[in-house]
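A single chain, nothing else alongside it, follows as structure tokens in the form predicted on its own.
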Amino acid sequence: MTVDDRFVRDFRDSREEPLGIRNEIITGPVSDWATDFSHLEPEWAADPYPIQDDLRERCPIAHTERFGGGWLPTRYEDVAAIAYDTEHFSSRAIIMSNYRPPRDIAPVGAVPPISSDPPFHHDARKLLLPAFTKKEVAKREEAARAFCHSLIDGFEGAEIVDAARDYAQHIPMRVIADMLGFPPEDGPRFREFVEHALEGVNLPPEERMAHMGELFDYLLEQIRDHVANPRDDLTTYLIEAELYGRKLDPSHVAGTMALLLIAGIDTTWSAIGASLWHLAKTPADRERLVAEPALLPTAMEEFLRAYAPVTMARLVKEDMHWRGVDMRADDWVLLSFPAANRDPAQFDRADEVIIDREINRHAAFGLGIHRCVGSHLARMELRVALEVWLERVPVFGLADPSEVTWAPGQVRGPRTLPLRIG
């Protein structure tokens, strides 16, 4: 088998349907936080903080009927012990949703690796490695301050901005573009499938998987186009990756660029803006960062810890009673890490943001074996983009802060995030 005789068909056409587990739908107010939680309602998107932590005092680890059955831990020992034990809890599919895929696409999953349970996601995991070195990662920083200032420099003449739609989200989606060779001006694109893919949980079944078919067509040209032209990026590298003596099969290449895709940009632009609309409305901290730049790496860390964008998912294996629950196999259990990181056990002044905290072990890139390949490169995106922008843009503040909006889902950054420059 040659690499184009991998591609020449669609993958997905040799494939049988897999016969997961779809349950019913079921959205509307949520009537208990510690018995019917749900992370795509309203309230949770604009401030989930509250609720987690009632429900750290009086449930700590909360349940739900909705998607099938799940599991909410919110203290940090909870989080933690789930986060690495892999025994017990699988990451077959770690989107929370109302279909659970079936047993045997473990140990790879859909998106490997973070799909992917061991022993196969070691080795998935290692072939990603030398792409996200820090020594890597610092090749792509002067592009992507060049990138950032030119995004300022469209704000010229303007006295209110979108900081989400107008810098935030641009920054990891040109970046992740350029890792990937995909055409810069493909952006739009890149937000729809991010929200759908994220946002768009609660949907009809035919109407998600049709947005996942969107996705994995894009995918599948772009392979094909780098098939025909091979050049010197991520997905070159992956098309002629070997795993086990031979080439990997086409859903794992095409399921690891979505995952690079999606996570790659979402996260980054979620932590961008949660850090700026922080900065908008806390004048003292902007005023100490503009005049101490070099505090921002430590403050950064702080936002990361305070604002974490990424929520995970796991699949309980088997029936088991685990710290005073009954879990049922193929119960969900959401991983919440920006839970885990307000734990007052865990955190001193947990629910206080500390731009100058010196011990910050915080949990927002994970915990385990799935912890962020990326960090090195969303650590980077997000110290450059407040860099130039606090450089750029000193003075600012919220235009009007009922229009934040915040997403939905298991990665929550803001969505809008009017602010005023003039």
The other form holds:
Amino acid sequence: MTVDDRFVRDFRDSREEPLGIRNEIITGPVSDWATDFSHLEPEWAADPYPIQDDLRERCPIAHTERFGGGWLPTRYEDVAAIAYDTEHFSSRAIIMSNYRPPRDIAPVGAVPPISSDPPFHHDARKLLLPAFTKKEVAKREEAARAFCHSLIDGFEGAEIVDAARDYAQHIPMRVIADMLGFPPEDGPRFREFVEHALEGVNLPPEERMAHMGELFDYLLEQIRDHVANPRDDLTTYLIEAELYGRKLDPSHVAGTMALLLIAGIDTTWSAIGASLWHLAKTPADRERLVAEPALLPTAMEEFLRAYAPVTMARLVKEDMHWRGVDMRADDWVLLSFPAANRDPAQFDRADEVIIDREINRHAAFGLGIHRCVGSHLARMELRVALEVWLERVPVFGLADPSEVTWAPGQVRGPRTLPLRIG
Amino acid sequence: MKVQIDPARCQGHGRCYDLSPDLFTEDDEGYGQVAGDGLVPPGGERAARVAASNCPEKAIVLVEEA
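Could I have the structure of this protein in the form predicted in complex with its partner chain, to go alongside the form predicted on its own above?
Expanding to the full complex; the earlier chain stays at the top.
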């Protein structure tokens, strides 16, 4: 038997400092959303929909010089076309920032398979799919439900609770920690990792890399513990997994774990929070769902459409004229599934939340080959979280609408959500 | 009526087997599969249309029999 020594040395030691492309960091108020957009500014975080609706009517593809140059399509058909076009748009970076990784990081990317391009993408993704089928994630429903109940037990006696901080965030944290085999008490560290990766986009690249280093230090610690003590979880599965007849590169194992941890948490946290926010401010919808629990799966899809948490990014591969604009190689494209989901050309009454909407071909989990690998898990968590909440706390409302805060950046959802429950 | 899934378009969103489990099922990787021979039983036309109209990838084909 050979000893698995892939993780004894820190795999990062053998790598040269990646060169990549850096640009000047530009922050501050946006002058014109059509020519200077930034999804990191407070106005966007607070309410991006009127901005997107306005751009869709007058652009419809906005531009910015920030982040070294980027584009923001706002029509469903443009977002879909880019999601399907892996020949002209690369996933080698999927978070729009002030640093572009070098081109030779493709087709694997730092966090496969979300950062991967064809043909490698297909094989890396195939490794993950069996663990995330609807049937497989259903096995976690009972534990998720019991955990949701325990969170609500903790509200005993409180008149006001923060549904984002005290409820929504904990559910995906616990589920993904269980799947990866990480200590559940490490939740607060996961929150830091998420905030650094997704919200600290305009920090200096050195600071971002240092934060990313802390995440990978943590992952390496977990991987080493699993090499020494293998168990039935995704970490051991990835350590043992093979591609092209050999075990994965250490950077692939750690990169995929980073993806599952980050993408598994803030996305679902945002979806649960946004759904509760909507119900807190819309008593008619809340009362109807309490009275008709069977409508929840349909209503949930509408919450996912109207408040889709996730925006992805792509990099333009080569200079090209694309649907009326001149894109340059290495320009960013912000792939706004939230904007696509509110395009009136695709959805009737696109700007209204209709909880019994029967036809709902929304793109909250993306389109094409990068469809969210965790979508079945996210749907299970969202449904269970809302079922338990509505069963235990059928009457609630916003304690103070002005205190609600939303995460800026590419994953948007409530981060402070004080609700009156007593 | 018959239902078919275009495997080149299906990305495993699972809306078909969520919404119309009598007509569709999932494979080991979560991609949609037509249950049985895909023949829609009497009264199942609505379920077939609901599945088709909710597929984000437009991967479901409804074949109306002559």
